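What follows is one chain in structure tokens, specifically the form predicted alone.
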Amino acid sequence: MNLTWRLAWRNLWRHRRRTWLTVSAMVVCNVLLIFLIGLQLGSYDVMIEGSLGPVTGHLQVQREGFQEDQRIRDSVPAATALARTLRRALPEAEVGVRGTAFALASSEARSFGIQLQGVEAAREPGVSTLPGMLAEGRYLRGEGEEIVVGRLLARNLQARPGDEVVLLGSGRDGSMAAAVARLVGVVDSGVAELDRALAQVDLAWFQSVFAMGDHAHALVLRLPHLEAVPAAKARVQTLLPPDSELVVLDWDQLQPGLRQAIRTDMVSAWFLYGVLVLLVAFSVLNTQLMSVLERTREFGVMLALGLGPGRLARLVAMETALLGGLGLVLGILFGTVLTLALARWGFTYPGMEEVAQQFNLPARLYPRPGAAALLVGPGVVFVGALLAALYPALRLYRLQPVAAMRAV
């Protein structure tokens, strides 16, 4: 067997230029796959953070059933005290308390239905990116009768910072909730649905207007990174009061469509990756087929001397395995160096900074190095190269010794 491997290695270098061209194609494909997969995974992190940043957060503690119906009565009791407990247990997490109610907002000109949130003004910047997306005015300061609205809602109400907004709704106890707030800021999240309906006020004032007492509707947690979510979710679950109707929801449960969008994008991306793999496979097929055709007389002599076609087919398979292995090792080496460098310094393209600034996102993308990015793509290329060698190897089973020795 060692002799067969040595013979296969020697045969590769009969035509050095052709071998290096094929290996180069595999290396370039592997480097591209490693870079693109790593960049894709890194962009998903930015996509998830960008989607969760304005409102959702990584985790939320809610009353069971509130996520589906969002009834004002489905509230979290002693929310502020529970938030203090979570902050002590999870010092790495930012924790904010929110109340939510549906109300009618009216200006001097128009009225529109809105989703009103009561937030802790001092802590909201830690759990949400909305405070950093101001288009006009300023954010809440916890001073009571102040309101911040989305850009489209402000336009629909024909209201500007300094104007008064009348709020009408229903309190938690069924009473009429009515108040007047002064518009102090307009946010532009870039998400039309959010900018059209969302408004925020100070939590204490919200609890007073809507007869909430010490109740709220969600405790929002933001963690340093997505990988910390499962452990934090399990930890928070143990801190909830026993026999309570509270549940801990992670970002996947809060925004189920987000993972589906990622899966759809991955399918379309793998279609492109599949085209790259096919191109390399045809390159290997062409190289090995030419190699077999050039050695037809040699194979005919070996068959005439009693060597079985199976051993010749294994020889061709070994040559392909060595060719693919060389491309695999070099591709992983160069691809890893490129990915690690970009993971440290980041990657950007023209126009990205303006888009990132608009949505309060990082101005650079950082590929995520890992087993999936470094091994899956090159592994598929290696398997594709081996499969491409099947046809040249199977041709040897139909080779006739006399006819092969007469080949020119």
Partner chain sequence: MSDIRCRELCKTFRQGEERITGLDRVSIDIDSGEFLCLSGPSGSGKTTLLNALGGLDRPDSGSITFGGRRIDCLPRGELADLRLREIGFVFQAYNLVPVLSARENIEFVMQVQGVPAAERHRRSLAILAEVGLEGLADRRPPAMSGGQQQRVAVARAIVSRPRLVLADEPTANLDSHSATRLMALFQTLNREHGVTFVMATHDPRVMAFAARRVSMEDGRIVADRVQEPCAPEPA
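With the form predicted alone done, generate the form predicted together with the partner chain in the same format.
Single chain only below; no partners, no other molecules.
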């Protein structure tokens, strides 16, 4: 090892305990950052999947303008064939066809306006988490004249499985659409909006009641993971019939508030991280300043021997780099172990289950191990430590050799 590095390393251990304390502060901060960033990224995944799961999916093919106005006329023609094309072209994706209409649902007791969806009963569990959220009864079997409603809607209608629900709306051609369906199941998504207004029936039956023919309103795609969305979107775009007025919308376009919410959350999180890094930087500043001050005499001798202050400043920078490097390596080591353990076994805290339930999130969070979560925090701490040593190092430029050698 180079003599100057050796000197820097030994200088670090002149005050063992102080060095270890500073390193510990860095390690704790690094581990905390790794844990928090991993958890944060992990919980965004959960949050996105949680809000996209019940209805939205990752991608939807719709008629242009349907997303804004939800008019029944803005439909996708030849939906069955298009769905078949998509399934063949994107084998990793689940594809479900849906029709949507506003209707009035009446039980014996009351009437409510609802959003009625016609779904492929066999396919829907692949694209939506809703079929898995049954509170009562069973899900659709694709037999027609059956309906599944949200928990609040069922309560408002005062209807239970087995009861009849009368549906009234207008068909695609403007004709009157009326039908009676038997309530077979009640779903509880945890999202009040959905539980209050959503109802699903079998697609084929929906198409006949609302005079849709082979038209639908959305082809919903669900992909193995979020990262696959952009590529899949581009692929689907090429598969749409030309001049069809059909568009592919990704989850960000379908649910515009979601990304914004995440961004807001990130800003407040980064602020917290910034404070953490600042605290550690001050601890390094304190340590290095003390270590420079107590060596005033020694530095004075070096200056007298003809070493430039720049060389001494470099020595202090090297010492700080070693100090920071130690914090970096140990921090990443412990942080990785912790993240891998939590990624395997999950993380929960008292009270989290209730919150999770309320927001339709799983009760355990799994931090996402990845280069970003592992390296960003410790990297910033390392740079922060180096910056913090700038002040003590720059002080050396003001040192006068004779005065410094007389110092105690």
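Residue numbers count along the first chain shown, from 1. As the structure is a computational prediction, the values presented were derived from the model and not from experiment. In this text, rigid core is short for the largest set of C-alphas that superpose within 1.5 Å between two forms.
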**Request:** May I ask which of 43, 341, 191, 213 lies at the hinge separating the two rigid parts between the two forms?
**Result:** 43
**Turn angle in ° for the smaller rigid piece between the two forms** = 13
**Fill in**
Core-superposed CA shift of residue 311 between the two forms, in Å, is 5.3
**Message:** residue 321: how large is its C-alpha shift between the two forms, with the rigid core as the superposition reference, in Å?
**Reply:** 3.5
